[in-house]
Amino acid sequence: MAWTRKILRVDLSSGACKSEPLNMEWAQQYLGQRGLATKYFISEVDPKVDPLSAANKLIMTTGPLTGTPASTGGRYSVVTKGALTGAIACSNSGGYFGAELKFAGWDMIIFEGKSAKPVYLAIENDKAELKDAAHLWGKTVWQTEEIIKKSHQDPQTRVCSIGRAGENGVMYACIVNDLHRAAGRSGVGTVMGSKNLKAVAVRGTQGVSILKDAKAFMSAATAAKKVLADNAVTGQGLPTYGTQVLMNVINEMGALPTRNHRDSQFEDARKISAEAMVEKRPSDGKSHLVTNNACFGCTIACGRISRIDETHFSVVNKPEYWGASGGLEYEAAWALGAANGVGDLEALQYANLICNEDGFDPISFGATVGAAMELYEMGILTEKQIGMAAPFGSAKALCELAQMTARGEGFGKELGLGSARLCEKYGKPELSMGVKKQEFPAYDSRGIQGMGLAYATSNRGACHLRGYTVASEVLGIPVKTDPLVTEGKADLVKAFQDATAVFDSAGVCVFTTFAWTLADLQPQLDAACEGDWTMEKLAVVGERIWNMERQFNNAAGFTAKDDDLPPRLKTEPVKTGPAKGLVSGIDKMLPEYYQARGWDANGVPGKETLKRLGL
């Protein structure tokens, strides 16, 4: 059927490879990739784990989907004890690394233990061994994914590893794939790196061909890709624009964070927006941009290929990002500009690069310096203590920080804590903007009160990928709710969020979700899988999926008191803008929230509640 039913468990201590029968009961309960791989973690784990510990385990899944002819179907995940939140963790990456995952046969890598030196792990179909990775450790992802390719001398070899970022401890390190992609958020690859795991090479060739009802399958993806096509924001916004279309639509709402959540409008957005991408530098004569890009398998192709300035300060001696390459993003270009204040597109396009290029996530490092630049003008942090004067708009600290974070020098150590543990290093815990030491995306909670609710109860520390309240909010999707009510946004939020799981553990990327349903995916997913995959099934998966995370994280330690937002958000209103003179109405939606969970007063999931979903 859709699945391989193969698991590889590499005890990365003793050095064994083992293949192991996929749990078909799980995979009838769980689906695939998030779900799926969550309940092997939390059945194998104790929740009290250190994250960097030999303990904990790090294990990279396929959904279904993934692999198949579904649209976006190339989709994997990583799922561990996060080195950032101390929570579940599960990070979503696209490229063509997860489908080759699954052409070579494998559902999941269940990665366990921890390597006595650095080694990376060679899959070539069914044979997988952990070989010597010395001579990669301490080199870039860029450059660990050239090294490897030559090695094994295959260009269709696909790689996925950590950068120094990973290495150096870095707690909100990325796992990187395909150069561009990443398992980004939560502090994945500094769990991988604390494993002396540098990289995972891959190479399938069996593909994925037994489907339960093949024909039937053809037809609902072709479909489906027919829906993606035709909707406005999968068939026209995200191909021309990509995710960045939303930059001045966010800041004219007045919900665009800008200053460590200061402000909430960002005077120089429309500098470095999808509108600035496509124009024409008067340096040059070149656009930023250079084309769209899309993953395995995808009709959307809302990634970006950019050409940098080779003129621009921050990179002259960097040639090698003069040629075109990964793009920014939407929330990299907040995190990295508005957050800070840093209205130049270019020190943007470098700072993202070194993100990719070394392996961090570009949004909690954006928000870290956020987080430092307001320290700085507060007078707390000095220009002795950072190396160099550090205000908000400053794009050469900005460049220069994330040079040294990279390569874990000087303050860059202190940035690569993330802002919850600088913030309380220096007595100023309320100014790191974020929920359970994750830091907040590209959205202010007092100009969009449901995704306040959304980062408050994610379970994997602030996040816009749990439960997307903008598509209501802001965009009408599925159906159009007002973003400064607090009213019905604990249902809303609830049902955003259970959907979410279930595209998930599907295998394919969210943003499908701007233009299906439920009842899209669902006839793909009944004609791949055994089994009988109903509307109504997949709304308990869902909904179990996510009441398991929040189980592991209470008996983590987490309680209602961390479903909060920071004082700042609750208590200094927005200044302009439509959502002028409003703060979060988290305190009235949260027990709302509850309520629609079937959670008691302090969000612990009820015995009837857990005897409906089988947990």
Contents of the next structure:
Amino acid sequence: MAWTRKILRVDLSSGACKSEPLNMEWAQQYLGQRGLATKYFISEVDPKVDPLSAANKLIMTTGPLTGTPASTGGRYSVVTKGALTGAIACSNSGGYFGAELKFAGWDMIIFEGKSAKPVYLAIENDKAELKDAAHLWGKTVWQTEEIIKKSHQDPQTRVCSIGRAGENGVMYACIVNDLHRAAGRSGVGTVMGSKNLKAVAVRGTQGVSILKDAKAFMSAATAAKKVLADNAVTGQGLPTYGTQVLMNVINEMGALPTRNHRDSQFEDARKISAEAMVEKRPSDGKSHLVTNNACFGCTIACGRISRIDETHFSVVNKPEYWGASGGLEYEAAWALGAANGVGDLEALQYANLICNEDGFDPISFGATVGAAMELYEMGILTEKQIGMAAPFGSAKALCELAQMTARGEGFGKELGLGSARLCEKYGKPELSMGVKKQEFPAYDSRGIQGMGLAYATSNRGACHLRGYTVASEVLGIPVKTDPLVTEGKADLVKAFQDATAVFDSAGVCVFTTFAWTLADLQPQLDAACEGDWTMEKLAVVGERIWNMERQFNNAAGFTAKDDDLPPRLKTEPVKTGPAKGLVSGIDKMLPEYYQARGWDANGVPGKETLKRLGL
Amino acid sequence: MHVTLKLFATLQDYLPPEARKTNALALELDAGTTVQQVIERFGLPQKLCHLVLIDGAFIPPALRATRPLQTGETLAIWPPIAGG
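Given the form predicted on its own, corresponding form predicted in complex with the partner chain:
What follows is the whole complex; the chain from before opens it.
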């Protein structure tokens, strides 16, 4: 069904699990997943709450299309106050966990309080209980999933869990499901670890039903799948090469942040690209890429499954890593590679495997390594402090630091702070490349101007998935805009942000937007969901969600000063490529954006805006 | 004049085998050769020439037939792709 109309509320302090009816009035205003869970969150949690305190809550949430036959309808999100950022966090994941939660009959799980000892939540349809997790604490994500499936004697059980990173307080720890899909950003896994919650195991056998108009829904879903199949990007480009195909594109455009944003082109970009992943290796005659992979219900199948070179120094004595596994995806390959100048594809895959295995965000980790390498090259961090030489380009340092961060050993503990806290600690806060303490993803905002504004104003800190103007500025989707200019970017960013909020609240993947517009999603929602879901209503819902998140952040203490980029991007011009000589025009774009949003000069939504949006 | 042609993703199949290792091929062209003439010389399907860059700058489809290449420039072409 679109909504199961049931919430599972889990009090970790008392151990009580109880069922509640979903607030259907809110569902009509906020749709589901990101929007609806955030409405619940801000209604129940003090914006000033310490993210790692028992008073913070954590919500795992599905959308109305999760578990349905809609293409990519397997998404779930985790909403909380982010450990890394102190801002509203909403991290979205694919795989199979979200659909299974829906099949068990739940729209969302609200975790509150803190368990006195490690526990995991076991759900089998209507039954939910907290179980002792003492035997799981200290285990990796991969071990945890295997142990739970064996003990439940059901390989169809779907598991999301934290690894040792989440237990050890790595500030950008993930919640990983299905071995290599993750609610990855902002430290949602850190919050889960602070509550002594190790995992959620779910088995649902109730399927989906009670769509508003099942026949109309199947017709709309089929038509929308044809749009994806017929589109050259979602039908051919993404399944064949995956997201990694961007590596050479962004490098040619001079917008590939390199060596902690010192440079904007990486001389070894091709060595870590999608094209390199399909070449046969000299060592074993096999390609790095094994196959592509799809999440639940997905007809795009962009995921990469790769096999690491068994002779590579990182794994030569570690056969446990020799099997096929998830990665590399573009953002991880950039952060682990170009961001710290490492052009060794196998080393990147090894670090990526460690991030998956122990549950930490490869974007924030890789970018933090880049900051540490710059501090090392400046002489602020020493070989003794780090435990090894760590110049830009050292694949050996990257691999060892990934292990140390996963295990909470030595300098790995400091890397676990994230770049903002690390650079602050060593007196160079300006070297942290991020916004609201969250590290940038893989696009230099001097060469793709709209992304600078998208980063600065993202409600969860620097992020590409809140308003992916790369689609327009680079790829020409839906229309081509000039990446080097600031004109028109305020409206472009707003449009992307609002539309993305709807997709994130529906239960489908944002990658559908390379082919779909809201006009392709709307018939599916309208046929599935109770109520009248017009284009006009969806447009308002998206804008309402964005402003609601903004209100939370403002109440948490964020101001217009936090909608800013590091000084490097505003004062150090790009050295090479088509953006040569440019800095970010964020100071010009931000006031235009506030005006487009109906916010005042301090970034506070105006009364008229709030009234119009029903906030 | 000297020009570098780069073909990526599925278009790399149109490069000679040795050039696929770098996705790049050095060309010697007559002065005034346009982007469209290079596309045609290599038999690249028009609908697969989605993203066309010269030295990283976007060349709209309407300009391909009239934009002459200059010596030292790099022409890079991708089929429809995306990521993120």
